[in-house]
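What follows is a single chain, given as structure tokens, in the form predicted on its own.
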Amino acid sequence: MKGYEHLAQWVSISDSPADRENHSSDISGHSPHKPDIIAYPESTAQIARLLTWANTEKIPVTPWGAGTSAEGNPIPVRGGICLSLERMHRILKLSIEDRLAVVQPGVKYRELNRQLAGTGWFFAVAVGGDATIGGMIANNAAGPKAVKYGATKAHVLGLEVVLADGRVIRTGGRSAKQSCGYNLTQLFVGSEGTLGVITEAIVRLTPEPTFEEALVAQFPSVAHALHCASTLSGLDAGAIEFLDRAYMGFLGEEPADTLFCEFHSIGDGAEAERRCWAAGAIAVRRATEAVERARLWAARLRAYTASAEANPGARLLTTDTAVPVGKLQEMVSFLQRELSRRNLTGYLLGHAGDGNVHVILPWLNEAQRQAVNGFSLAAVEKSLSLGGTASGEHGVGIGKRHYLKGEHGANAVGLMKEIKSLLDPARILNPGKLLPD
């Protein structure tokens, strides 16, 4: 802890081997890096004071939410201070009248929804892990419900942010409509802690659906499943998810290419079932009762955990490309061919309703890691050629930094670097992420 001792006078810190190990990696397959120390602030004032000191001393600071990121976003690759926000977990205000909640960054989205239970309102973004809202904002997380509700950026009204030099700013506000000055709120959404540390968020609440119906449909091929997904437009779908037969097989389910859907209007489930049969489904199940709906969705929700359990000792890399919805079948066919050509094991799943597809690839040794990285590069290049993106919802983190110019062009990336230099000239905030060196 040499050089950091005086921080303990005003913020809780730890350099225990266990704490450093626990804050060295997320769920991605990227290499772990241990921080020098972990700081556990409990207030905006503590963060401001810490950043003022770190900026003067040129000490790297990497914000940490729950460690559920899938692209190495919170890994402290340059050591320094891991700024854990887990103790800033208070829900500061719930205002159903104003349709918003004010939360600290360490609040987990599932806890927010537990507090909202019975009000008829909820925070509409849902992801696989129990992520913090601060981390979801920093990565602009999305998830299965994005087909109806959009990504996190659509649900953020305002922020409190501490800049690299310790200045505290507020962006946006509590009104539903805002048209006053530059949209600084959205500048920080998706910035992955490279421009400032989010210490408070005003998030939009959404009316809960008054009706929910789950549908699981199995198909003889990927092409049949994705063609069916394309026919479901116009229905009030809360989710349209896809898992391939390899995934379903090791989940202990029938090994068939499968759609998992949720509908929020009476009659849409029946219409979707009709369209599934017309598209060549070999089995369709529907449920409106909560317990049965949860049972039908269980396989989809266990996807990442199940893939880890099926490959003990392996690390997992998850691709995260997204293409225009009309190009999804072409993208998935390409991914399947590449897996076969490279002799790789990979499991396809994704958000078929908005063109976002993932491949989870286990690897055990350096040769396999190189092959997996080659596959990931090919996936990004194909996605960009179809008018898509290198990252649909996981962010840029470590693994996607070098694709920015290919997606946005040199001038846009140059402007991003200028913004970074303006807000963080000493480059202490989450270095080694998002922007190419």
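Residue numbers count along the first chain shown, from 1. None of these values were measured; they are calculated from a predicted model. Rigid core: the largest C-alpha set superposing within 1.5 Å between the two forms. Compared with the form predicted in complex with another copy of the chain:
Taking the rigid core as fixed, one finds a CA shift for Phe211 smaller than 2 Å between these two forms. After superposing the rigid core, the Cα of Val77 is displaced by less than 2 Å between these two forms. Core-superposed comparison between these two forms: the Cα of Ala281 travels 2 Å or more.
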The other form holds:
Number of protein chains: 2
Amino acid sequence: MKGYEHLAQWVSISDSPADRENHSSDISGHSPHKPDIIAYPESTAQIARLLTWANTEKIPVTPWGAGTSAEGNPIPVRGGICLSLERMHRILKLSIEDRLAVVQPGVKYRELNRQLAGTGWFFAVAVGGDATIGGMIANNAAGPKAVKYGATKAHVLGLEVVLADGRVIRTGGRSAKQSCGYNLTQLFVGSEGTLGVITEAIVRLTPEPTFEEALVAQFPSVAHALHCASTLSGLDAGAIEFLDRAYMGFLGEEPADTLFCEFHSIGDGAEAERRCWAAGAIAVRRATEAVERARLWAARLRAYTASAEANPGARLLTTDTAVPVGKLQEMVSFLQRELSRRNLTGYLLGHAGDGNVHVILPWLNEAQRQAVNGFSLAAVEKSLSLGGTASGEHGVGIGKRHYLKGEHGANAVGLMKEIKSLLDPARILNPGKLLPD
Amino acid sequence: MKGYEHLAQWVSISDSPADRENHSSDISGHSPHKPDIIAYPESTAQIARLLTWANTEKIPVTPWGAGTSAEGNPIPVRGGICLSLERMHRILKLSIEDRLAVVQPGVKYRELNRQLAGTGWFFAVAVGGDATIGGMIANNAAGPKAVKYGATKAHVLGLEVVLADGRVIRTGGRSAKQSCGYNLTQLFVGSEGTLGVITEAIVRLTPEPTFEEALVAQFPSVAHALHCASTLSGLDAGAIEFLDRAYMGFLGEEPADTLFCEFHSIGDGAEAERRCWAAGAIAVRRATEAVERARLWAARLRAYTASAEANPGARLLTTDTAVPVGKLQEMVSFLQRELSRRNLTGYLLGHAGDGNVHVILPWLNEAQRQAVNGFSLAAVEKSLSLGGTASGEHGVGIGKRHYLKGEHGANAVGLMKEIKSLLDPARILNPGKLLPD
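Switch over from the form predicted on its own to the form predicted in complex with another copy of the chain, please.
Following is the full complex, with the preceding chain placed first.
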């Protein structure tokens, strides 16, 4: 803890081997790296003091939510301080009347929704992991519900942020509508902790659907399934997810290209079923009762876990391309062809309503790592050629930094670097992430 | 045109008195100011060349869409060049398949929607004026549909922007989902032409509602009407608008506090009617047929025009506060009390579903100008005290610059100024707007 001891006078810190180990990796396959210490601040003032000092001393500070991110976003690759937000876990305000919650960054979104149970309102972003709201904002996380409600960025009304030099700013506000000055809120959403530390967030609450119907439909081909998905627009769909026949077979299900949907308006499930049959479905099942809905969706719900469990000891690379939705079929066909051509195991899972598709690729050794990285690069290049992005919802993190110029061009990346230099001239905040060197 | 003649070799310019007059004011009450010349570029390259020169020569450049903004946003208060985007009016791509349009900034949103007629898709922001999409993006315009679809910022997937020094950048992309690097798109949305000139936009298309039902309900008090509005959440409302009894009376209608709503799901109109009666409505009318819907909404549709026409020769100040929706009733009561206490004529119109309310105040002379400005300041101070904003949808422009610090604090405004200095160090872009001096 050499050099850090004096911090202990006003903030909890730890350099225990277990703590350092626990803050060295996320769910991505990126190599772990331990921080020198973990700091557990309990207030904005402590974070401001810590950053002021670290900025002067040029010590790396990497914010940490729950470690559930998928691109190495919170791995402290340059050591220094891991800034855990776990003790900033208070819900400061719940206002149904104003349709907002004010939360500290360490609040888990599931906890917020537990507190909201019975009110008819919820925080409408759901991701796979038990993520913190601060982490979801920093990474602009999305998930299956985004097809209806949008990504996290659509749910943030305002932030409190501590800048690298310790300045505390407030962005946005409590009003649902705001058009008053530069949108600093969205500068920090998705900035992955590289521009400031989010210490408080005002998030929007959404009315819970009063009706939910699940629909699962099997198709004779990817083309049929994704064409069908594109015909479901205009219906009140809460999710339009896709698993290919290989993934379904791996999960022990009927090996068919399958859509998993959810509808929130009475009558839309029946209309969707008609469209599924018209699009060539070979089987369609619907359910409105909760247990039955979960049963229909079971394969989708356990997909990620099952692919991890089937490969003990392996690391997983997860691609995250998103293309204009009309290009999804071409993208998925390309990914399947490349998996086959490269003789790779990969599990293909799509947020079909948004054009976002993941391929989960296990790897065990250096040769396999290079093989899956080669596949990832090919996927990104194809996505960009179709007008898509390298990252739909996981962020840039470590591994996608070198795709940024290809996607945005040198001028835009140049401007991103200028903004980084403006906000964090000593480059202490989450170094080695998001921007290429 | 002294000093500008050489521009004519490669871009259309004009200094005719009529042209200068036509580009000296918007619909706000702010004093007109003429540009030295108007430039009519036809390409991004011409804009880049013009900005490169103006930046070197430190000549003000103020972008101009259609002049329909409400806060003086495009008035060239420091003279120089008015950069009209009217010749950049091409729709470059319409893709129903990908649910997007690529447009030049001078495309009017109504023209885009005319081109989309019959496709089942539309650009889902509607403002009162015949605005350009570039202008709507620059001001983050909203309007009645925002309660369902969000403001313009929710509809922009990507931009091409020319920076003050002539650099051309591309932000975002064509994918509905994006989480790949800093959100430069939202840095320019709502920046009112002070950070760059938008030369192309990728905008989201939205499925048209397949069903529309209008509902107009009268209430015995503001409190009843706005309480009712708050109970309509969870229904598929395309608009929830409010006119107070004074405005209704002025319009020659039954002088009752009135909600104007639109619903897009079958059954929601009937459910809304039940909620209106439960909330104490004294009259409720509904209609699904187009002509009848327009008739029900007639008072709301002609409200702004009628208040302008009733005050020939007057200028109009329009307040634009937006508060957390649970605070709307307190805000409206305050505004009504202040109008009465100050003995002012003011027309009160609310986007009740969003907490956004306008008071339109005519003024004819300096004494009246001071009186309406005093009211505006009181409205903003009240809004901020309720956690609201000085501007829900019109932007900052000229008159609200001095409210920025009160709303966002000195540190946040300081960061906005640093960003301005980074992007426009010579301060040529729309000087005198958005930021306080």
